[in-house]
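Next up is one chain by itself, shown in structure tokens, the form predicted on its own.
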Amino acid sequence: MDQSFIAASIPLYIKAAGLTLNLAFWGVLLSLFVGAVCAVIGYFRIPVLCRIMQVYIELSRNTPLLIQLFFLYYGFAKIGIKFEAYTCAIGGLAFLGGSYMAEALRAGIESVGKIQIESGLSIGLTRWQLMRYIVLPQALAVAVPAIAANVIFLLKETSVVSAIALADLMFVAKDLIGMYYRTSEALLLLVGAYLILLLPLSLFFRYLERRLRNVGLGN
């Protein structure tokens, strides 16, 4: 191991995790804000929308990562239509994000007791007031481990987006591979620089799944 190489490239990797998480914050908040509106749709069971729904879940989940970032890279610049890598980039991760947190969030208001749906419609509450007093707080306690894998996962997923060549995690490793060929030094550093965005990410997740448990069982 060369430590003085160690040395000199990680403030490269500190630029790259910079974008590599403001990456994934946008992902996985465009990625929340499709998998509401998707339960929303199943959840007042709109006919059309909910055809619609279903194609882009299964579209999305059904597809690679890669694949989406170059439909949208080169795909679309073959009619015309160019996107900068950065906003492909946020569009795949909201993309294939937005249909795992759909089904986390549909699973989350299933789970809540008609008795209590039809509680709230006997005493006058409306099918939004339903949702929102109700629906919406038993069902996040119950997505929040699902919502959390769903967040970690999008967050390893931004080392595709190199292949648009955007500068992230993967891309710097691959880049010094490439050209000093110091193979177990740069991946050493992708390692611990993954493990340094994630660990207190997957900590953080827990210690909220814990609390919300708790707090379900009146502790």
Second form
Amino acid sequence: MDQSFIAASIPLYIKAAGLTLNLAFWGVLLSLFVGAVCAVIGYFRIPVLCRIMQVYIELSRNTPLLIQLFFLYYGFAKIGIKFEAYTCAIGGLAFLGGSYMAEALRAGIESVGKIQIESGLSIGLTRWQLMRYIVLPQALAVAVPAIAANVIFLLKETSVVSAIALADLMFVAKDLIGMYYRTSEALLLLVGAYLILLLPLSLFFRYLERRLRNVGLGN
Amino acid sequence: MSDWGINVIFQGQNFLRLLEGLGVSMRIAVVSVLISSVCGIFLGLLMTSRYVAVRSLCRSYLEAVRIVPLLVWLFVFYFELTKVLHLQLPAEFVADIVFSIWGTAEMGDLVRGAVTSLPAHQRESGLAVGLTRWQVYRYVILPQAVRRLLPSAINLVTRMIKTTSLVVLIGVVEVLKIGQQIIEVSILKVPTASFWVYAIIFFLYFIICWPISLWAKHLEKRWQ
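Switch from the form predicted on its own to the form predicted in complex with its partner chain and give that structure.
Entire complex below, previous chain first.
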């Protein structure tokens, strides 16, 4: 191990970690949005959209992110639809994560007992109030473990974006290996960087899960 | 006929070559699924052990595998294993190893979940009527655990198939690599080649994983 090499490389990794986090952040946010839209479509059983959503969910869940990215980035460019690599990466993450978030939210909403919805309606709440005060607080709490797992999953999936030439952590490690043949150092830093990103997050989510246990009421 | 980009797929041996490439990915998936199933069941049962030390050892293994992206493990094993063993290992073989290690961890967790989700009185009643520990496993726990396990285990299989797409990044010549070769050969004649080739690879993965997902969903409903 060459310690001066490691010290010199750390700034590269910090910069790359910024991009990894940035991609994960927007990817997660957009996935949550896509997931929420899907959950609403499913909840109200909107006719045509429901079909489209099912097709989307099956496509997204049964294909790898790497292929989705290649298709988006290299494939679409050739028929005249060009995206930046960064846009592609976030779009790809949202396409992949959206279906996972949709599933988490759907399970959360379904966990709220029918009797509560009926009780709410019978005491004169509007549908919006019902959603705001009865369904959502419980549904979100139930969905948190699944959403947390998806956040970690998406953060890990960002490691694939180096394949479309984005300078994330994986990319920097590959670069250092290619240029200097310092594989051990580069890989050690890579594992270390992911640990620093993922370990606190995963511990925090575990704590959150414990706090939110037993939140469902009256089921 | 070069104005129809999709023809590039069916020119010469192209489609056959793509399928061959897919075969390489699937071979890795099948080998590692088989190894993971056997080792995962074993690991999962160990994780329900009475001894804290055994449980926490298994737990650490699972967490260590999970905390870092699989692509990172592929790189670490690809470069470091060669160095440690002083052996030139083919990338495909490294992929088999890494996917088996990962699959074992995930399968182990599913098995643990399935076994511990059974109410304790099932085991206790079995012991109370005089079954041995082995008989309790064989006749009481396993038949019920399998039904809880199978749908999620099948989903893990699709996840492993999807994840094998990563092996191209450590240099395994599989479907994506062959797709790139086809694109490079035909790029001058057929500018839209990459659209069609990546579309067909997307579709190929879908056509393999989708029926398996449907099967898992079907089992889940039937055994609920």
